[in-house]
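One chain is shown next in structure tokens, namely the form predicted on its own.
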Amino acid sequence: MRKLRAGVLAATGAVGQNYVHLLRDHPWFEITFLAASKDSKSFEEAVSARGWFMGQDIPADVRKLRVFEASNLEAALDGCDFVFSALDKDVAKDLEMKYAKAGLPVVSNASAYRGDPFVPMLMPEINADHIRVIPAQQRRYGFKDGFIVVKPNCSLQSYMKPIHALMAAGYNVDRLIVHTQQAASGAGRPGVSALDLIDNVVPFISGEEEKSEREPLKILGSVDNDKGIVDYEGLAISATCTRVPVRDGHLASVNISFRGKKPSADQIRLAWALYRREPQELGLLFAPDQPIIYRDEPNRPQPVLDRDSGNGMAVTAGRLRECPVFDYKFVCLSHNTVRGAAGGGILNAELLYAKDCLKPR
């Protein structure tokens, strides 16, 4: 079977960039479309103003790629089966929708579409089942083969699968307070200035804490046909975002309660240690092995010596220990650029091509 053939939207960005990189050699899935702000004769010229930001050098596949205006919707139809978008948000909101009702499916790390109800907003190993919502989305919005899917913001992915872990092992999580510590790069290129970082933290990240108490709820939610994704209840959370000077890896702190039966710290570390789910079970090609890796030692998890775990698509926890104002809390950490961004919509896209949700054109 041939590979899907895959687009890429705001190519040239710092996650345009990551998915290029990261779908190098991909077995399933290969980049037959680039776009950007503007034309450019060949990927490689056109990110040679900006600069190409990763470990290795451009794919030679994609190094003479002709990079075509975001705009062109021919160009698209044309050259590949399903887009991945970088888009900024205010680009996005009108774009996705134009690619989706032209019949291109469109796997997203924008926000534009997080908060309506009838577009997955997917973390694999939580919410899988959210694509079911996908032919309403179309029905509601008159797609006949396209669709919108989206991920979470990037703070999220350090400390939702340990939650989810232990709430699918039968504890009720009532209440939770977490604070990250984002690494620079979660702020794009060129992102802060190195006055701003450089012997400080940046207490306030503009719209990070508002996602944080609110994605949560969508992912966990469930799906009513004539609703869309419902909103969980009966979990508050209260979250502190602030910009610290790390390149990469997003650090959580989290505070926990339980609601009736509490588990003590050895049941949590089990229900993490077994927590395997949907991606796992499919064997995506993205998926960790072990979604939740915890450390023992006092001092880890470190964002230098943890945040490449599972290829950078694990969470790794840390720190467990009684709360004397809450039950528990504990330390989690994952790669904002890689689980955060490219990798976590690569994993996106590999769950929706399992599911018969993506197919050749």
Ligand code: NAP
Contents of the next structure:
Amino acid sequence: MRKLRAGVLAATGAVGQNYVHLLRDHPWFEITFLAASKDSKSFEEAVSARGWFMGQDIPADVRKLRVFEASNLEAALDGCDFVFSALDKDVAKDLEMKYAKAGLPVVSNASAYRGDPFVPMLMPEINADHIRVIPAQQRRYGFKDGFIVVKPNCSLQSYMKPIHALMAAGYNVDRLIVHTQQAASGAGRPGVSALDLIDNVVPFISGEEEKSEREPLKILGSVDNDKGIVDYEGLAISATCTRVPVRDGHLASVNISFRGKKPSADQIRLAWALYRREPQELGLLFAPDQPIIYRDEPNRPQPVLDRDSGNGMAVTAGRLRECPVFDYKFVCLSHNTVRGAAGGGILNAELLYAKDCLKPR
Ligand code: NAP
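For comparison with the form predicted on its own, would you give the structure of this protein in the form predicted in complex with this ligand?
All chains and molecules follow, beginning with the one already shown.
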């Protein structure tokens, strides 16, 4: 079986480097096209300005690959079957549309099209069925073979699966208070200045709270043939997002309340333990076997100890206890540049591939 040829847009940044690193030896996809803000003779040269900061060397088959300016659509059409986009939202708005119009599927990390009801915002354990909106998207924008799918903001990766697991088990979560403590790598590379973050917590991340309160409603929404994805209306969220001096791993403290039947703590832990969804049933390679891992120790989860669980693709939850104001509270964690960025994008592409939406061109 020939591997699909994948491109990475913004391959030199924090998310782009994670794509290059995580896609090494992937059995379904191989990197054949790279793009950044300007042309370079090789990836090695392009990445030298920021430095390569993954734990292993640059994969040998990517090291010498030429890097194109991302606006070079001809090179992209020549070089790959689909692209992963790690572009910044302002650049993504224009370029992702051009790529899709030219016939290339775009699996994006950027926020540019997250609000578009015809663009699925995938967390495959929760809403794999949202890919059904792709034909309507193609009609709406006049795409022939191209399309855009996005993944949500990294801040909500840690708590959306635990919440959805409870909903899927028949408990109506109706209100959430979320306080995130987000890692430095979430701001890209070089990102936040060390002097702003060492010995400090920054209680503001531009746009993050709005995304944390809005995006879950689309993720939980339903597909309507005429309107696209219609937001779920049964959940109210209040979020506070902070930046903390942690390298990788976004932690969230969550308070939840239920409408109607309230589960016991044991029932909540059981719902999390049994949570298996379409990515697990389809055997997607980046799908963690155990999507939600509950730790009984009173001092877990911790970024340093738990961010790599399930190869960085699982959520670790802990500290479930009754809340004197809401019904329960707990703490959860996910790896922001793996599950929250490149790993999440790869899982989305694997879902599309398994569902015949990604094909050789
Ligand atoms: P970053 O480390 O600052 O990297 C920026 C990347 O964009 C570089 O590869 C840069 O290439 C490229 N770029 C800049 N201007 C460009 C242009 N005009 N055309 C093509 N490429 C251009 O940023 P990041 O953290 O990787 O974030 C990338 C995207 O992913 C953003 O949309 C962000 O919101 C999203 N995201 C990030 C995270 C995370 O944890 N970091 C999580 C989820 C989503 P040069 O090297 O040539 O400048």
